[in-house]
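One chain comes next, on its own, written as structure tokens: the form predicted on its own.
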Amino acid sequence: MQQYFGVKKDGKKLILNSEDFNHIKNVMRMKENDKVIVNYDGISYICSLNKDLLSCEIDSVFKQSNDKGSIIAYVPLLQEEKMSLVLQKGTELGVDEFVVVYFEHCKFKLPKKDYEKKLLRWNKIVKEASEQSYRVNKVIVREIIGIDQIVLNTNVNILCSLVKNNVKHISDILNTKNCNDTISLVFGPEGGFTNKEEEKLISKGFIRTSLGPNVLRTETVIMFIMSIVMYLKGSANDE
């Protein structure tokens, strides 16, 4: 069943985003009374489409958000294909918010005049990934910033480091007791962080963390960590 995000609720009626009309009518070829899942204000509903295909009537509650905390990923600016993969897979695996950061080793450069256009595209990617994976809360790509603009207000702060000394293993940082806390994750582009960048991130409150002996591609890091988080969340809920 296809999921969409509603923009307004009026009694038992939900209004859909007009931008979804083409997908509903011409891609999915839906008609009046077809069933869809519509997410609004942290609740997903099973609904029946009205004749206009941009509103629907609520039939029942599908699921509600029971996630505790949130996960913020500070991701390096990457070329389009890799950025799309990071955003899509991160969304599917539970990231709630992305912040794109310029690091010194970022090979892809983006003029400020193109920021708004890129953010619109990236937010479309996470919206579609949220719908595909039945996410209850809408994921957002918030902004493009420099490292100095990072301000931490989270409980668990993971810096994915290639350094081998004075570094904690991921198993020392994440566990069933803190996996439902608010988590910030930062990882660098190919080549990692510069020493100066890493020290600056540590001074902001990130903990230098090893992901094991293998050097992972940038786009693999988000899948590796979020798979661990999802496993721990499942284990914590079973306790």
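Positions refer to the first chain, counted from 1. Since the model is a prediction, treat every value here as computed from it, not as a measurement. C-alpha atoms forming the largest set that superposes within 1.5 Å between two forms make up the rigid core. First, how it differs from the form predicted in complex with a further copy of the same chain.
Once you line up the core between the two forms, the Cα of L16 ends up 2 Å or more from where it was.
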The other form holds:
2 protein chains.
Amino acid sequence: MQQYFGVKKDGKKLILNSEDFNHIKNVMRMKENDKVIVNYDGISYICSLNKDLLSCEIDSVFKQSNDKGSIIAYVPLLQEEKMSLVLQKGTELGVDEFVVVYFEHCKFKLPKKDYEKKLLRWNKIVKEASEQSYRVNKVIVREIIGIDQIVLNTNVNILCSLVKNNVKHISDILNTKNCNDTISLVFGPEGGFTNKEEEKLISKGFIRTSLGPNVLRTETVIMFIMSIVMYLKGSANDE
Amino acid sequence: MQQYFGVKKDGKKLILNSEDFNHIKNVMRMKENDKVIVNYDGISYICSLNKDLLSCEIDSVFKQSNDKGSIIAYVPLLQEEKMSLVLQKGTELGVDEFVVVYFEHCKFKLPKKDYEKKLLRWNKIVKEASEQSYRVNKVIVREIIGIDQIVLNTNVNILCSLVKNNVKHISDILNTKNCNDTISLVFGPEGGFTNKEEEKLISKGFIRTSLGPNVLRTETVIMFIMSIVMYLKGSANDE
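Mind sharing the form predicted in complex with a further copy of the same chain? What's above is the form predicted on its own.
Now the complete complex, all chains and molecules, led by this one.
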């Protein structure tokens, strides 16, 4: 069944957005009373479309989010192809919020005037990935910021470093005890963080971690960490 | 330092292959006595190039593989872009051997006459990914086979299924106790295995597992599982 995100709930009625209305009408060619899944505020509903195709009536609850602890990923500004991959795979694997950060070693530059257009595009990518992977919660890509603007208010804060010595292995930081906490992850660009950047991030509360012997590309690291979080949540919830 | 794979060892001399010779001579423009890392039989050596640029002398051991238990991934035949992603990321994350399998739901068809050309291309992808991620062991892509030709001789055998009911969660099968065993993983195509295929694979010794609530794409599943194996190996070796 096709899945959308609601923008407003009014009693047993859910309102869809105009872009989805277009998809429903012109791509899916759906009609009044056709069934759709609509996510709203952490709950998935099975609904019947109204005649206007822009709203629908709730028939029943399909599933409720049992996600505990949201996950914020601070990702470096990357060239478009890698960025899409990171956003798509990160969403499939459970990131709730992406914040794009300009680091010193970011090779890809983006003029300020293009920020808004890019953010729209990136949010479209995560929206589609959310729908395809049946995520109940809406995933968002937030503004492009500098390192100084990062403000942490999560419980577990992980800095994925290229440094190999005197660094805790990821399994010493992330485990079944804290995987349902709120988690922030910061990923460096190709070439890594500068020393100054690492120091700043650590002073903000990030804990430096190593990912093991293999050297992973920027876009692989995020999939690696998110897979571990998903695995640990599975283990923790079984216990 | 540039990294290559040796094809033969003769005392303290390592022989390189002709393609790498080309890279050394024409791309890197290296000269006699320039240093390279050469992997041979699970050991990384720091070497000095000989004048012929096709062989080198071992100076010292750089690192020794402490990989325990090899990992075989049976992957469905996918269209080129997804195939490259699976091979590249799988290699970064620790797969030792890929076997490409034709499943009934594989949408992408490949005429037999193109097998050899494709295998060469795929092996080039994993070779480059091995070198970039500093893998000590050589990774290979084996022939394209049908499901009946799969013969298991590994300790842990995991079938990644779309079926959600009465299936063990991945964390019930894969844990710190068995992550250093030899592992076989079989991944289905988009649309999953047919019932008959699942039955056949189970009768061969695969254990069906579920990956949790999120719906992952074919190419994401392999990254997910390999990330977990890497994480568990890290935890197990710390214990």
